[in-house]
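Only one chain is included here, represented as structure tokens and corresponding to the form predicted on its own.
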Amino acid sequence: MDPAKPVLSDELLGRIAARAPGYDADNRFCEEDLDELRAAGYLRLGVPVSSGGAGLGLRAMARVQRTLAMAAPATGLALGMHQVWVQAARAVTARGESFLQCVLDWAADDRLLAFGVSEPGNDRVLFDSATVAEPDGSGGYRFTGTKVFTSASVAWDVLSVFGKDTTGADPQLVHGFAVRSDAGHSMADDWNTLGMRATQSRTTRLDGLHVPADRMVRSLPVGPTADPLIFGIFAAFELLIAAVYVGIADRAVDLAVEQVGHRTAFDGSPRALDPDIRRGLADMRSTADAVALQVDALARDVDELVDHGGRWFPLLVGTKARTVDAAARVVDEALRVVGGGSFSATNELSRLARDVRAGQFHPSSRDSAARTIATSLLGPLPA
């Protein structure tokens, strides 16, 4: 069974991919998508059936994100966001950790997760920040700083935040969340870009934002970690955002084999019949069928607990890179294939062919990812 069908109905679908134009061209989150895929459920996909979920898994949500992204891209990108820590937070229970409980009950009651991770210029990710963590003296911290890339900035609940303590001996990493009433956070109206322009992912400002003991759930040491929290949001976020690129993928495999069967040639032929044609639609399928394959088995095993070792890192970064190229090249082949009909701002293809832009960007980047590999197979960089 489609483990989207539950939500994810075919009207629904219908009704997402028919606002996805509209908040393209305003520029605009998607609110309605929000507001009837929490109605439907979305929210509490990977929550324990127990607590009022349906129990999803990270490789039944990489196809649920699939299937959303091949609909609306941004929507998929956006509010995967809020997925990514409810599966993260599956991750860390399934390796026997309960830090991340207060994720699933957000879920539970349906509440909107994002992320504050991305810095300006931070290529560490996770492994180091610039924002200023200051200890309040009882568990709690002050967050000051900037965080950017934060999706569902207009919408979320709950958002994650993380700093740098340096106050004693050591530095170290503290990681919590925020609600959307405390003070100390404001976002900035800079969301003008080239594509997934419905995920709003303003700039989020923090000053003295304060989250108490009772939200901070996690210390640790500045650099690489196999900690149960890294692993987890390592694991979900590059499965999650690889799932939405092959959506993306399938989606442009689907219109060009739909625009292809509509065409003729001058002499009135088919231009499905034209060998150069069929071979570009042959390679695009085979192309998205080599990264979904591989983003399947991958999200398998993270919730089978394959151990794959000091290969977890290399495999979960590389697969998400190779799937955002190939998700790239496959767009790129489809306007070919269709020809100009497709560079017309009315056609799908060519959001697609914007908003699929945008996959580079999302750590890890194809550079972080190739350094990460080569480390794996050489050691690392002298210091």
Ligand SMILES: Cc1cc2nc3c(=O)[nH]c(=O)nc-3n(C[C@H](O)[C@H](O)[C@H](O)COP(=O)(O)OP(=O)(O)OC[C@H]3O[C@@H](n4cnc5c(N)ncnc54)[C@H](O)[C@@H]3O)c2cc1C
Given for the second form:
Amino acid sequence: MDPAKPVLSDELLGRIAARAPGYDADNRFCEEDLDELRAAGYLRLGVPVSSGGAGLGLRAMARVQRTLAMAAPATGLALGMHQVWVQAARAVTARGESFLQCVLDWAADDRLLAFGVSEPGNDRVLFDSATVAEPDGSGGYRFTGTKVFTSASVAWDVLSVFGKDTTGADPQLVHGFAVRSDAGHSMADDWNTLGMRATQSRTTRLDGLHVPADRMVRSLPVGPTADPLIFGIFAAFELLIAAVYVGIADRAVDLAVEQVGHRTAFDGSPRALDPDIRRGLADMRSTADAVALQVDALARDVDELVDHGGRWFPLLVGTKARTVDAAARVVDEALRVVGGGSFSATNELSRLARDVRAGQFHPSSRDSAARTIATSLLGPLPA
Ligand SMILES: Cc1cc2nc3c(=O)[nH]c(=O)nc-3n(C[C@H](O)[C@H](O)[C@H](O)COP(=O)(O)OP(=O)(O)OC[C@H]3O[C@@H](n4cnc5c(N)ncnc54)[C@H](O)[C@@H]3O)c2cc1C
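Same protein, different state: after the form predicted on its own, show the form predicted in complex with the named molecule.
Zooming out: every chain and molecule, the one shown earlier first.
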């Protein structure tokens, strides 16, 4: 059975799809989508059944995200950050650690989690931070810095934060969670982007934000590490982000087939009989299928604790980078196959063409993925 069905009914997906153009035009957060999805149990999908959730693992969640993104890519991406944390927690728990239990508890309580990782110009992403983390002497930290592209900035209940503590002998990257009522955080009104507008991924400023010891979850050395937290975030992030872009590619194929079906050439022959159009559509479908199957297979391997050893990171980053590139190619081809009508701002394909561009900016970028894969083949570059 489609794991999306119990929560994402056709009626709900229809309402979400109908609202998407308005959020995009008004540059507004997908608030009503969140309200309806929360009421339907979407925030609890990955929570164990024994705690009131649906117990979905990464593979099933990737399929849910793909379905949601077909209706509204920005809603899928923004709310997908919550699912990244929940699936990271599941992956960590399945590997014998309990330090992300708080994430599952918040999700069981229908509280929306957001992802405060990205920082301006920080291309080391999780492996270093420009945010200052100052110990409070009791195991907690005060965070000062800037986080960019915080999706669901206007709606999150719990925001992950991390920063660098340089007070000890070796600098440490410390990870914790802020709740909205904490003092010392603010957001800018600076989200006005080409696409994915309903995510409202605004800049978050941390100004001495205090996270107490009971909401600090991990302390790690600077630089790459295969710690369960990093594995959990990487696996869930790369595959759930990729799933959103698979959904965009799927939707582009459907729209192209539908719109080609309504058109005839000048001589009255159906465009669907044109060999070039048929070839274009076939290429689009097979391109989307190839990446969809990669996402599905790797997500299954995460759930089933398959040991890919040192291949895990190259496999994850390669799958994400390939998927967003493939989705962009599929959407571009859909525009070409459908023709000039797709260029209208009211044609859904033109919104997909803008939304799909965001994929290249999420870690891991194509270049960063290539570096990781090359290192796994040839060893690291000399320092
Ligand atoms: C739609 C969307 C949603 C996202 N959601 C999230 C999320 O929820 N959580 C999250 O952690 N990340 C999120 N990201 C961030 C994403 O994962 C990347 O980290 C982000 O796109 C930065 O990519 P970059 O390294 O190419 O950009 P950068 O070059 O780092 O630029 C990012 C921003 O910082 C500014 N900037 C760059 N360098 C400097 C500097 N030296 N001084 C001042 N400003 C500078 C840029 O002008 C830009 O506004 C999202 C991205 C997108 C596109």
